[in-house]
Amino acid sequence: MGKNKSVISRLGGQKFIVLLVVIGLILFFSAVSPDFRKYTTVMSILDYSYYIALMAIGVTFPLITGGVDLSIGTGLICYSLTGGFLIVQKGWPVWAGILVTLLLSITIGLLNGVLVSVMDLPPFLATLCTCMITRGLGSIFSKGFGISWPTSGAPGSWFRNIFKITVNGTKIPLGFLWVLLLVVLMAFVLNHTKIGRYTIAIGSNKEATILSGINVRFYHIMAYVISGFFAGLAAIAYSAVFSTVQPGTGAGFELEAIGGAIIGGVSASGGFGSIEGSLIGVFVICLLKTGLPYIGLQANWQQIITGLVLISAVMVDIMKRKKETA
């Protein structure tokens, strides 16, 4: 009991700091910059942190078994170039077109699962493989060339109203909703579910939850597939935010997902982790990209900054971890 205690204690301490920075962030690049108060502004990172924060939805499950997902993220334009295929060469319908995107992204869950658990492949490996699987199949749906979706006001266009809307010349961010529900779900099943306390049993004592009856790489397949998943729901909705999507990029998004779970406390070694912090650390990375360039700082320094903000809040993890156990 005392070392559950120890964890409630250390997730929602390490939540609410990572929320002052939020806060901070959003006062500083406000007090430096007044284009940074506009609502324009408010709305781009709405559109950036969708996707993102998709990812690091999903991709909390599996680390917080001890492993990784890298393939979220070329993944992610794998499953919409894949959709935007079949959707605009094909003439399939919008809703056929998610379908298979929501498909294919399951399936490559379900292939890093088993490469995984039943495979015995490292995570990182297993997940670069399918990285690269991932951003060559997209090449070859999409011929090498960029695809569009449906644009707004086009036949089939209705998929963008789920993340955003238009009221008398006002954007309406619909998607932040959407997130902020899909958070709440998923935080309820790994706090509340066996997939969830099973996740985590995994990545505190894989062993002893194996010695206990458990059928651990069940539940191990589960948190791939669940990670998958939620890349194929980021695709819908970088497709849904943006006009066109290239092949050949999603590199790095899995970075900036992954970086934002263990900013919000996700520990960089498994065992424990939330889906709302998750939510909180993708929006220090939204924050920063997105609210740099208003001080003067281009890409390159943004790079830097997020790095060596991920490796304070992964020398925190440490820290605790090593004070847990003295």
Contents of the next structure:
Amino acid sequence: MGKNKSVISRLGGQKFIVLLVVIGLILFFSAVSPDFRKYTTVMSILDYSYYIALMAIGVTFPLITGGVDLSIGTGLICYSLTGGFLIVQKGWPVWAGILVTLLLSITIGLLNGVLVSVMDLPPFLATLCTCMITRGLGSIFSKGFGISWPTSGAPGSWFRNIFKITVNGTKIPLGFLWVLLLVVLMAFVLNHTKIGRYTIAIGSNKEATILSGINVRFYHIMAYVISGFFAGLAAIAYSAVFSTVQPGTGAGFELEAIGGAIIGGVSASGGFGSIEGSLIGVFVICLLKTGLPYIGLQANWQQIITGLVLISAVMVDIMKRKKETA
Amino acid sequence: MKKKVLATLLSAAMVATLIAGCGSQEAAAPAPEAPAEEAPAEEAPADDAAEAPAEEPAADGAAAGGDYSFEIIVKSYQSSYWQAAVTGVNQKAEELGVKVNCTGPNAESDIADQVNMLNNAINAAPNGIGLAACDQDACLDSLQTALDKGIPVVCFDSGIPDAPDGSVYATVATDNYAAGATAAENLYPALKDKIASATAPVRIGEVNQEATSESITSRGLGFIDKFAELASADGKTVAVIGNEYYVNNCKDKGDEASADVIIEVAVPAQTTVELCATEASVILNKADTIGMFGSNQVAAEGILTANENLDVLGTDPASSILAAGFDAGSVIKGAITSGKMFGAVTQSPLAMGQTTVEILTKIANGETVSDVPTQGYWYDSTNMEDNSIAPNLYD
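Starting from the form predicted alone, produce the coordinates for the form predicted in complex with the partner chain.
Okay, now the whole complex, with that chain kicking things off.
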């Protein structure tokens, strides 16, 4: 068996297995809980998945470089607080608030990239620091108080229609379409552009990549900028779905995104992964989060089960790698 | 706002000095009768508190209350919740003719700043200090200093359980258990007929963001116990199911199999809106659910978020689920105005501010004081604009 073929089958293999898990979970929850089968539940699952999915698309890049971005969760809240503060308290137009949200997210992504790539901080440490910084920054920008973005029906609530529109009384999960389009786009970026190919190269063998004369610093920074930018997009999605953003929250969101990506086949030690895999992995997390309460399981058990699923995904990854090197 | 308050304070201080200079003999007279248990919010419309002429009340007060000065430290100066508290403080200060100086850090998380402010307040040697502590532990040393210097402290909004003995004279804070019960008292009558005519068991959902803090658990249990009490009084049996803490700590958890009314308590794994929304979705989706209660802003907004997709909430018990919330904020206020949410309980920062000044004055007068639980007020679309309610509804 050629090495190329095994890599492809491995990548496709895990994605396929995870897709089966997603389908299995849907069937299981539908069988056990009639309420789960409702269209509104599908809407809720999709609604609550956008911000995790967007974060997961972005964080896949640093993960593939062999790094991680822990700042996306508190970052999301920080960006959303800042944008929301400008819109609600300062009377800025919504588009301007969204623009600032995204610019801030790119700035923090850039900071992460510089810390990791130029200052040579371990990614875990660098992004842990920015995780704390964004958490504090969010509270400062919002003066320590929760911010409610314009609620549906209120002036300036058009941005909610990006993610959900109502046609003849039926709600259409438009956000899912954008998520799918972004997955296609970023999968193209990962597999067919320099940014993506070098991201993978950095993750599989950084030294070799440097020696081959590639501007590793730039592409390494770009991985974190992409991660930051998608956390900014996630901030918009979060604000549109949940309205109120509380300072001090957000820690833990990144773990759902990272967990989703890893379940979806991104190697925990870098080198490969796929955007579509990350998306499928996110849905395992989201289905567990939404579905387990429907079968009457208490919250703490939900977390334990999600943790166990993550362990098994990482185990699959490790076992495959052992097999490959053996 | 700050300027106006400052101007009012300054003019009040000037007039007070003038009058004090003229006849300070009366200064030791006891404060006017004003039982702290009353909800002062109902007495004094807050609309033009800041604009109110300072001369008159100051003159009255100086004659009765003496020229005491108090330092008031709020948790922060930026939200309308605390602005309402400061309004209450100033109202009462004018009424009693005492001087107050209000300060507070930029954010509730600026704990060190607040400790500094407390130390400065102690150095100013006032007749008393009103403190809404950002942190339960950070103020302990300062409280000891205040105790050593003989400056009485009254805590408001949040108590300090470990305060040095004798330093905190009284705590003015919301009675959360009673506030939770207030929600049940207002939700039950609206659902009463539906419960009475139901042929199968009906379900009341409750979303609490956690099962650990005093305020949230008290509110949750207050609602459960009161709702069960009201339903039992009408001859219905009640069972409480769901989160173990609430099931085990309510007065009577009943038997789910035979109950007419089932109160289902959901607690998410983390205190975030999206997890509250998921838990709320589950209960809202059940066909027998007729009412919901979210015991704080996050939980109530979680219910509203869940409803974005479900569209089952309303104010008509025949066709929709009635939801009661807690606290205010633009999302909840908007939902009540638009008829998505039936009503909510708000705390009374205005009354807290007023009561704090009142108690400080009593202490300065040598009276004995005790803790004052302040009420939660029910509000819905009919009374949101009332003078007694509106100042308490912060964004």
